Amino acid sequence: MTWRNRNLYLIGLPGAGKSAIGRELAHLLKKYQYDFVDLDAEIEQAADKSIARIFSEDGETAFRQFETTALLRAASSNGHRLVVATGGGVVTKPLNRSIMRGSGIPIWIDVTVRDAAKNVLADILQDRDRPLFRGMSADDLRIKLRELLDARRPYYEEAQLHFVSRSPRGDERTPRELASELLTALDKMSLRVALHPRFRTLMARSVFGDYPIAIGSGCAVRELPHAIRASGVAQIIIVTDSNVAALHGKTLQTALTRALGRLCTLQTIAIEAGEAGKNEKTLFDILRAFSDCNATRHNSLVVALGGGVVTDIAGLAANLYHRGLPTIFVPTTLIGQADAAVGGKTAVDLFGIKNLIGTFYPPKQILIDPTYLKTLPKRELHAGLAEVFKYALIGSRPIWDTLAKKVRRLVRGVDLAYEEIILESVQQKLSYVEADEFERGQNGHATRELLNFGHTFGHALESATGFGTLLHGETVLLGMRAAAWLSKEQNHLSEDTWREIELILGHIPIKARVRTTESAVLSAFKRDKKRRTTKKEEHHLILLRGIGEAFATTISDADARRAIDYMLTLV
C-alpha cells in the first residue's frame, strides 16, 4: 500500500521549516495531484483574523479548536492529496494526532533547537506571526524551544517517518534539497513499513463535550491504545457480551496488553447476549462489578465492546456509577455502528417497555471498525440494514437511490460498500442529534424525533413478543413498512412511492415467525415512552410524505390497529 494516496502531515518545532519544505514537497509531487496547505493560513482564513489576534483576543484554547477544525477539513478533502504544514503544538491534542494517523502520514521534521530559534527570530524580525515568542530574547527563545521539544518529543516520536533535517556535515541545505531528500525517505519507508488502512474521523457536537468518531477497517485495535494513553487512567474495564467476548475479547485484550504493557490493568465484564439481558438486573450486575473493581471516575475507563445492547447498558452503568465514568464505544454490529452507539442515548428495558429507563451520556470516543461485521451472523447483518435504510427514508432521496441499487449486494454479505453506508448513516444521525440533542422537537424538519420512524410500531412488536423472538432491527424494519403503508393509506404517500419502498425493504429477509396478537401489540404501542398526547385515542407517530421527507403527526386508535394488522401479515 503506497504512501502516495495519503496526506502528508509535517510536524515539528516552530521554526523547523515545515512550511518551506512542504511547499517544495508539494511541487515535487504535483504529478500525483498533491496540493500544499499551511494550517495556520487555513486558520486565519476561517477565523478572519491573524494568529496573533486569535491568541490575544480569544486565547490559545480557541486557537487549538480552530486548529482541529482546519485539520478535520484537510483530512476530509475527498479526491485531493495534501502536504500539510502544521503548527508546532498541533500534536499536543490527542484528537489531532488521531486525525493525522487516520488520513495520512505524520512526518517529524527534526531540527536542532539552535536552528529552530534562528528561524523563529528571523520570522519575528520580518514581522511574521509568532505570538508565543514575541518579546523574548534569543536566550529565552532557546530555553522555551528546548522546553517545548522536551514536552512534545513523545508525540513527535509517534510519527510514521522521522526526518532529520540537519546535515551530518553541518552544511545548510535549501528547502528544495530537503524536500527531495524527504521524498527519497518516504519511498524507503514504504519498502520497510506496512501502512495501515486509512480511517476517517467525524466530530460529534454535544453540550456534554464534543467527541470524535473514527470509522475504518482495523481502527479499533490500532487507536484504542492511543486513546487509553491519552486518558491517563490506570484501569480499563471492558464491558461486552458472551458472544462478542468469545469472538473478539481475547484479541482485543492481547493487543492492549502488547501496546500498553503495565501502564494499566484490564478487567472484563461479560453480560448475557441479546435484548433479553438488557434489564435492571444486568445493569446492577455491571454496577456491582464496577464496585468490585474499585473503579473511580478519575482512574478508570469503560470500553463498551459489542452491539447496541452493550453500548446502551454499559453507557448507562458508566453514567450512574460515581456520577460518570469515562467511556469509549467499540460497536461490533451493523446496527451499533450505523446507529445505536451514536447520539449519546443510554437505556435498559423495564416493565416490558423498550428503553424505559435511560439517560443522555455521550462517550469520550467511538471507534467504528467494519471488520467486526465479518463475524456477524447474516441475520444480525440484515437486521442492521433497517437503520441504514431508515436514514434514507426520513431525509435523503439520493441516499435511498444509492442504497436501492445496492440492496441485493448488501443482503449477500459484508464488502467494501459497508464502510461507506456506515459513514453516511453516522453523518445523517449526527445532523439530527446536533440539531435537537435531547429530542425536544426543535428546529423544524431536523428534529431528532424523526429518527423514531418505524420504531414506535417496532418497539411495540418487540415488547409484545418478549424481546426474544425478533431482533431489534427486524422489528424496526417491520415498523417502517407499517408506517409507510399507513402513510399511503392516509394519502400522504403516493401508491407508486409506497410500492417502491415496499419492494426495496422487502428484499431484506426476516426469517423468524412471530406468535402474538394485534391486541398485545396495540397494548404495547399505547405504552410507548415517546407518547406526547394525553388523549387515550390519539398517538404520536412519524410518517412519510415522500422518500426523504418524514414528518410527525398523530393517528387514531383505529389507524394504529390497521397498521399493526398490516405489520403482522408481513411475518
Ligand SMILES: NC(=O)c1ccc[n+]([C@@H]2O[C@H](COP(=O)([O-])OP(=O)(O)OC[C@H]3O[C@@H](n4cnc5c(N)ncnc54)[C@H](O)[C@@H]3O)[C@@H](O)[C@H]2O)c1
Contents of the next structure:
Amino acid sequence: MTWRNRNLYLIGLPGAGKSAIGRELAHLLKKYQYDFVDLDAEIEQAADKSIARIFSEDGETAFRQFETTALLRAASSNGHRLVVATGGGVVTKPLNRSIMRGSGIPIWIDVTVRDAAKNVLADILQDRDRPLFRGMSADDLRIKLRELLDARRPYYEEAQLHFVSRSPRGDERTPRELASELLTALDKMSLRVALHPRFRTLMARSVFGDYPIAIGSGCAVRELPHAIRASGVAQIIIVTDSNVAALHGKTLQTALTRALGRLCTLQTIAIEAGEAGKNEKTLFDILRAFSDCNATRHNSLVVALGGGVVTDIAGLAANLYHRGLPTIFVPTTLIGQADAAVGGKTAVDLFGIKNLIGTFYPPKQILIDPTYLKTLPKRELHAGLAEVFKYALIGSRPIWDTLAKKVRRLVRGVDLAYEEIILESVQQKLSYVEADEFERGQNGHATRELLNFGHTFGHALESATGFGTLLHGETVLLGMRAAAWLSKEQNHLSEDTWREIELILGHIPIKARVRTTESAVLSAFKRDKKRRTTKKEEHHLILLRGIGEAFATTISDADARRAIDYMLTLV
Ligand SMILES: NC(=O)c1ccc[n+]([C@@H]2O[C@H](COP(=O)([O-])OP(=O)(O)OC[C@H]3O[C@@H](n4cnc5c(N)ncnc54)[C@H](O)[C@@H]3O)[C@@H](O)[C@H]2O)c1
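Could you please show the structure of the form predicted together with this ligand, as a counterpart to the form predicted alone just displayed?
Zooming out: every chain and molecule, the one shown earlier first.
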C-alpha cells in the first residue's frame, strides 16, 4: 500500500509557494501518472474571468462556490492523480477539507509570515492576481497574513503532513529541492497515509441548502467528528435502533468521545428495530426524548444511525421539533445507503398506511460507510438489492447490464462491488431528486415519481400483510416484478425484455411466506397515498417501455387485480 494512488493537496498561506512546489512535485512524480493542477487557474477557466473579477463582480461567496466545484472535479478525476495547489482560503470551508481528506492527502506548506509576505509582494509587482492584498503596504500585508494564519492555523494543522518550508522562491532552497524533500517526507509517512480511509464526495442540490454525501469505507467514524466540530453545536443526539445500537453504537460513541472530548454532550435514543417501530408512538417517544434533554435548534445536532426506518423517523422528528433540528445521516443498511437516506423524504406509517405522514427535510450531510453492511443479515441485504436494481430498471440500461452480470456475486454477500453500486444508485437518485425535489412533476412529466416503480404494488402488499412480515425491499422486488409483468401484458414491454427482467430479478431470493388475499392487497392498493386520479376504477402507476425507460400511466381496476394476482404467485 502506498500514498501514490492519491491526490496531493498543497494547502497553506498565500505566498507559501504551493504552485511552485506543486509544479515541481508533479514533475518528480510524472512516472506515477501525476499531473499538476492550479486550483485558481481551474476556477478562472470555469468562470471565464479572472479571480479579481470574480471577487469584484460576484463576491467571495461565489468564488468559494467555484472553488468547491473545482475541488470536487479534481477529487473525482478518474484514473488521474493530481498534485493540487489550492488557494490559501480553501480550508475555511468544512466541505473543502472533507473533500481533500477523502480523495487525497492534504499537505500544509508552512512558511513564515515574512517569507509569505515577500512572495506575495513579488507577485503583486509582477502583476499576478492577488485581489485580497491589492494596494496594501508591506506592513499591512504582514499584519493581514498574520491574521489569516491565526484564523486558519487549526485547519492547516488538520493536514496529514506538515511540511515546514522556508524561502520557497528565495535563495535558500529552490522549489525543486523543496519538492524533493517533500517526496521524502511523504515516503516516510507512507503506511499511515495508506491506511487512511478514502471516500468520494457528491453534492446534493436542494432548495433547503446543498449538502455533501461522502461514500467510502471508514468515512463515518472518521468524518463525523469533523462535521460535528464544524457545526459548532454542544449537544449530539444519536437516534438509532436496538440492533444497530448493539452492533455499532458503542464504536461510534467511543470515536466521538475520543475526538470531541468535552466539546459536546452525547445522548443516544434507541428505538424498536424494524418497520414495526416506524409509527406515531415512536415518533412521539423521540420528540419527548428531545424535549427531556433540552434540545434546541442552535445547540443540538441529530445523528441518525441506522436503516431507512431510522433515517425516515429521525428525520421527521428532527423536522418537527423546534421547526427543525439539523441532522446528519449515517445509513447502515443497503436500502438506507443506496436510497432512503438520500433525497430528503421523511415519514412514519399511520392508520395501517405506509408513510402516511411525512415531510421533505434533507440532512446537512450524509456519511455512507459500506463496511456497516458486513453485519447486515443476508435477507436484509437481498431486500436492499431490490432498490439498487430499481434504479437501473427505471433509468439506465448500461447500469442494468453491469448489475445483471454481477447479480450472483451480489447475492452471495458484501464485497468491494457494493461501494460502486451504492455510488451509482445515489447518483441516479440525485438526478431525479434534483430535477423534481418535491415530486410535483416537471413540465407535465413525471420525474421523481418514477422512483415509485414497484412501490405502489409493494406498499399495498406491505400493508396487507401487516408491516414486518415481508421486508420493505422484498415487497418492492415483488412490486417491480408485478409492474414489469403488467408492462408486458399491456404491450409496452417486449416478451423478451420481460423474460430478461424476470431472469435477473429472480436471482434475488425472498425467503418469507405470506398469507394474504388478492382483495386485501387490492384494497390497500386503492388506499395508497400516491393515488392521482379520483376515479375509483383508475390507478396511477409507473410502468416500463424498456429497461431504463420508465413512464407514468393509468391502469384499470381489472389490470391492477391481474397484476396483484401475478404478484401473489411469486411468494
Ligand atoms: N425516505 C426515502 O426516500 C425512503 C426510500 C426507500 C425506503 N425508505 C424506507 O426505508 C425503510 C426500509 O429501510 P431498511 O430496509 O433499511 O429498514 P430498517 O431500518 O428497518 O433496517 C432493517 C433491519 O436491519 C437492521 N440493521 C440496520 N443496520 C444494520 C447493520 N449494519 N447490521 C445489522 N443489522 C442492521 C435494523 O435493525 C433492522 O432490523 C422503509 O420504512 C421504507 O419506507 C425510505
